[in-house]
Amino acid sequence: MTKKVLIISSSLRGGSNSEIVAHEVERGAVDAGFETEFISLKDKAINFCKGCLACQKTLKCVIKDDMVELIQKVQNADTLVFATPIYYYEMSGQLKTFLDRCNPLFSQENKFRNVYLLTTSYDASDEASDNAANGLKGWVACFEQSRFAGLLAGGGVNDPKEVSKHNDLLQKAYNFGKNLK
């Protein structure tokens, strides 16, 4: 049976760094043979949470925007990719606004078992994404059959494409994907 892996970049700018390395990390899963799916946030409709915790009663969302259709993907996937740009040291807005409202998730059966990070920083300090892979950890804990399995840090990028000049980053980005569970 082929692994689903899902990769979600959510960063809003086009010719971005951390989609870039995201499309590498795809390209290495597609080689392995992994069955891969690619979403990126900018063009979705992602409301922020209420906080109404309706979805723990009902395992479905209240606000009816593309979170809906998501998070059945989210749920369906056995390993998850997120991709992040580091914004004062920490993930995107929308990121952590996606895994918010995957809250209909925390009290149902879901088949994701390895969640990863990307991340691509100006800030090329092996502490950058600390932040953003500390908050990533912290919603893979509310998933006890889940494990935060990795981390791809690319330092020292800022413009748009900047990083398809770093060959090294996007060969590590390859083999990542290619050693995904």
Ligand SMILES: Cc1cc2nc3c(=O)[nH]c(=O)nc-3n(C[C@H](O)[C@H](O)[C@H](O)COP(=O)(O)O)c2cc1C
The other form holds:
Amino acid sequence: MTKKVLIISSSLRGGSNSEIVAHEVERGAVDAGFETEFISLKDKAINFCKGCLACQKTLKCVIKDDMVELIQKVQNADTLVFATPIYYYEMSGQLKTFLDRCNPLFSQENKFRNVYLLTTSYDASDEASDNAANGLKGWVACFEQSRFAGLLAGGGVNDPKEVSKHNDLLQKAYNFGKNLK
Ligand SMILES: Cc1cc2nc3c(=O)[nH]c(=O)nc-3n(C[C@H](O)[C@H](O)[C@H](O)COP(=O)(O)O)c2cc1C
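Can you now output the form predicted in complex with the named molecule? The one shown was the form predicted on its own.
Below: every chain and molecule of the assembly, starting with the one above.
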């Protein structure tokens, strides 16, 4: 059966570098035969988790916003790819909020197995994405059936669309998408 890859792009700005990278990953995934769905959080209304933990009994969130539909998409995916700009050496707040709001999934059987992270940052050093990757690894560790399957860190890009000039990184992203599991 064709594997479903859900790509969540969390940058809210126009010309987002991480979103451009994510689209290249999607192109590779499509060429590798995956079924893909690309979602930008730009036009989504996603409130903070209140921490009430009602979801652990009802398997539903008390907040009725766009996460109702998005959680279902996470539930139907085999593979998850999250894209984020690096903000203060961490993942974006938007992505963290998205992950927190997936808490109704915590006490359920879930289908998704491999979870990937794509980042872009001004800082080109190898360490620039470490905290963001560790944050996502922490989330993944809470879902026993899943594993953190890879990081693609795009360092050295700052201005909107700047990554479009980095053909090496775009090629890497395409190959990353082709090799998703
Ligand atoms: C609030 C904020 C914080 C940032 N913090 C960092 C940082 O800690 N390290 C870094 O290298 N770049 C930082 N940047 C730069 C972005 O990571 C960089 O511009 C990235 O390419 C943006 O990705 P996007 O176009 O997908 O939003 C920051 C940008 C913003 C807006």
